[in-house]
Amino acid sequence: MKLTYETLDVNGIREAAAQTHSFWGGERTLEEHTQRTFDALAWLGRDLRYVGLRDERGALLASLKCYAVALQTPRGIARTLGIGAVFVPETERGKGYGQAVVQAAMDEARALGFDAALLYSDIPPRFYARLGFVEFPALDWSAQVTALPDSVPLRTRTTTADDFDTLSAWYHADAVAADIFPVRSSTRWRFGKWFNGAGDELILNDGERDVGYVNLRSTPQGLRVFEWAAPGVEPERVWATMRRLAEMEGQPHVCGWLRFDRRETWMAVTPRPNAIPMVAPLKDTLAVTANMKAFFGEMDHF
């Protein structure tokens, strides 16, 4: 049979989203899930696209969104290929159409000239491992409020238009302690928050300066942390921090995803079952090991 991979058009989209509502649809209506979709196309523009795999009946038996991203890694920043969203219907499956639509997009980045490929796996990583792919961790942290430090909180305020060079300062400088994460850019940034339902960044403040910032949101869960940067401050201060923050919400739980680096005794952690992020080297210029300690926050999640 011969396949094609191609760019999809604007009813391809439509086509692949009516495939995958049901598996990422959520609450969400078709038509709502659909909206999405063009939403998430419109937020990044030619840094985004839908392609699939279609047979000689045009057929389309697989599809992914491709990103642009950039990280950091320790040879210096990596073109990347985001790979998203990879489906196949649930009639097509076993027949190795998956693969195949991974393999051409990975293929197409490779000669384009893309350092390395991302993705979040969903499914047994052991899929994507055949691909070159390699498994970071993937962990979630939560704790009751009365577990946090209970020592000085920092002050906090809300962020303003002119905050972003700042937070984005914070951010890289405080990332830098990871052999591989992404670079943001403000529209990243924007994307991240909107795409993951976060909120927006409170600053942290000491005295009489600014010394990091925190994203988190309330959810029925608790408080969620979707990550925070303050480098150079003891972060038993931003515990704390956050600590106040939750009562003050009324919450009795804070939770997130955990970071290498982050780990504290007063924490639960257990293995999450899926948005594991992987990386594939393209050029053989690019290592990637599994002993890297590798930063792929909330917020980074496509």
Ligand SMILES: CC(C)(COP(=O)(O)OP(=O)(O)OC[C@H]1O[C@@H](n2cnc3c(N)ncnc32)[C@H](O)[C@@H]1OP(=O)(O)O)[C@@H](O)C(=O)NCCC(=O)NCCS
Second form
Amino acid sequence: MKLTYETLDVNGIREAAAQTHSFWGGERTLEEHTQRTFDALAWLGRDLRYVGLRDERGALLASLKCYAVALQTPRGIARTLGIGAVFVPETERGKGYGQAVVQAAMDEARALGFDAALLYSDIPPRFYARLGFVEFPALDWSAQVTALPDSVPLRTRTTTADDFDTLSAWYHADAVAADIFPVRSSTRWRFGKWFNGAGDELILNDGERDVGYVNLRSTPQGLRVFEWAAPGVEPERVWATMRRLAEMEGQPHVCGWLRFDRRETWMAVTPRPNAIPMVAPLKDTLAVTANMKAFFGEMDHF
Ligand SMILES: CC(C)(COP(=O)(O)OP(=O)(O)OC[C@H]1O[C@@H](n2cnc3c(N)ncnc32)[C@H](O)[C@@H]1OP(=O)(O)O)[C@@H](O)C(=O)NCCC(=O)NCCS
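Would you mind generating the form predicted together with the ligand now that we have the form predicted on its own?
Let us now look at the entire complex, which starts with that chain.
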């Protein structure tokens, strides 16, 4: 059967949303679920496209979202295709359409000059490993608030729009400990917060100067740490700050995605079954190996 790969128009996006609603809609109505995709398109403009595979009669057999993102790698910045929301309707599964739509998006990106592809897998990684994706560790950490260090906390204040360049400088300075990590524009940063339900950052201050930021949110599971960066600051002081903030919120637990260099003895660390970061090179010049130190934080999840 001849399959056509295409960028979905407004009607195609509605069709894809109707297919994915029962799977990813959560509590949202179909209209709300569909609107969320249109909102994401409005956020990202040309950096987001919804694509699909249709059969000769026009039936939508598979779809996914293509994001234009950037990764810092040992070879410099890689223009990267972000792949999200890979979906095949239940009646069409097991016929190769899922693999085919991901392959088509990768082929198109390679032809457009992209260097790499990135996705966060919610299914066993072998599905994507077959297409050349390398899996990076996906770990969650959690702790009772009383287990966190109780040394001298830093001061905190809310951010203003003027703080963005400083936040960005802290994020990028801190991330260089990794071999591979997402590079963020301000749009991407704001999109990541909206998409992942994170709040605004708090600036950390050591009494004399601003030294970094934390991004946390109270959830039913505890205080969720989306991200922090404070180059040159003793991590213990940042953790002590989170302890104080959790205590102020009456939160008995603190949790988040574990970054490769942030493991502490007082954390309980468990593998995450979903949102497993995976990267595939699209050019021979980019080597991606599982032993690279990778930093894919929750704010970059799409
Ligand atoms: C995942 C999904 C897109 C696969 O589409 P598909 O068209 O059925 O997949 P294909 O026919 O191309 O590939 C089939 C292979 O993938 C494997 N596979 C498919 N879905 C899988 C899943 N959920 N978990 C593990 N392996 C899976 C099959 O076992 C099969 O392997 P085999 O050839 O060794 O038997 C489809 O199951 C789906 O839409 N699931 C719901 C949404 C979802 O979870 N998307 C992925 C988000 S990261």
